[in-house]
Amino acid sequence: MQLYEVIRKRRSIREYETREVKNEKLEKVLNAARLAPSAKNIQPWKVIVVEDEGLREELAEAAYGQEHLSQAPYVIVICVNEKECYQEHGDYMTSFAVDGAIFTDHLTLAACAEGLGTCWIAKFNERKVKELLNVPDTYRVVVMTPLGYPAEEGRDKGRKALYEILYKNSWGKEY
């Protein structure tokens, strides 16, 4: 699939087949995510690949009952070391959330290119997820996503037109 086709085709998938994902395909997706940029190229992320069914179910519970998290053969948990990442992002925050989001975006696009589905899960009890997965205190859980073969196409929720989001030279100036 070509890049622009993948970008257009990617959807949030909430139903998964039980079909196994071959290791080569999983590694290909994870390797594409590994190539994501990060602030100052620090690459402050660690990734937990959860395949244990019971643990996936507990993660779904920690995500306030989002059952689709446990349906896929894998849950990918992206963690970022907030102390290790770039500390002066915009002079008002660290880069941990942005770095984790870019990593996740690479992962979801690569998964789509491989015929796999994902769904960004950002609503979860971080303390509970960290306990379940033994994540150190210095790391923040940024996002989780199921990863597997879609049992649905996902909905195209539409996007704003380009003219609705662009300004030229300064805020409010029509592009």
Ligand SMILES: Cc1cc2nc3c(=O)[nH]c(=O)nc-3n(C[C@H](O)[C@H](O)[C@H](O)COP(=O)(O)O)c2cc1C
Given for the second form:
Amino acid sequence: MQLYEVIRKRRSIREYETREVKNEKLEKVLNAARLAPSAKNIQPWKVIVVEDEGLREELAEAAYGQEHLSQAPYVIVICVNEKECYQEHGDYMTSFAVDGAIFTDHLTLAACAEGLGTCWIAKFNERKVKELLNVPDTYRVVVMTPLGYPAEEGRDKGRKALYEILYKNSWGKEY
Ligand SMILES: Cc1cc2nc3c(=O)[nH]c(=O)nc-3n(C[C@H](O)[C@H](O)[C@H](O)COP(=O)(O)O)c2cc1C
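Now show me the form predicted together with the ligand, since the one above was the form predicted alone.
Okay, now the whole complex, with that chain kicking things off.
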């Protein structure tokens, strides 16, 4: 699939088949995410691939009962080191959330190109997720996503038109 087609086709998938995902496919997707940019190229991430069914169910509980998280054969948990990442993003914040988001975006697009579904999950209790997966204190859990074959197409949620989000030269100036 061409890049623009993948970008257009990707949707949040909340129904999954239990069909196995071949290891080769999984690694292809993870490898695309590995190539994501990060501030100063620090690559401050660690990623936990959760296959164990019991753990997936507990993660869904930690995500306030979002069952779609445990339905797919894998849950991918993106963790970023808050101390190791770039500390002066915009002179006001650290880059951990941005780095983690770019990694996740590469992953979700690559998954779509491979015919797999994903869904960004940010509504979760980080403390519980860290306990379940033994994530050290220095890391933040940024996003989780199920990964598997979609059992639905996903809904087109629509987007704002380009002219609604663009300004020219200065804030408030029509593009
Ligand atoms: C940062 C972030 C957090 C999200 N958290 C959740 C979540 O906890 N549960 C969920 O089902 N969807 C979650 N989503 C999915 C969004 O609802 C979805 O991306 C949005 O409605 C647009 O739909 P689309 O992904 O199908 O284009 C999240 C998306 C993002 C980018």
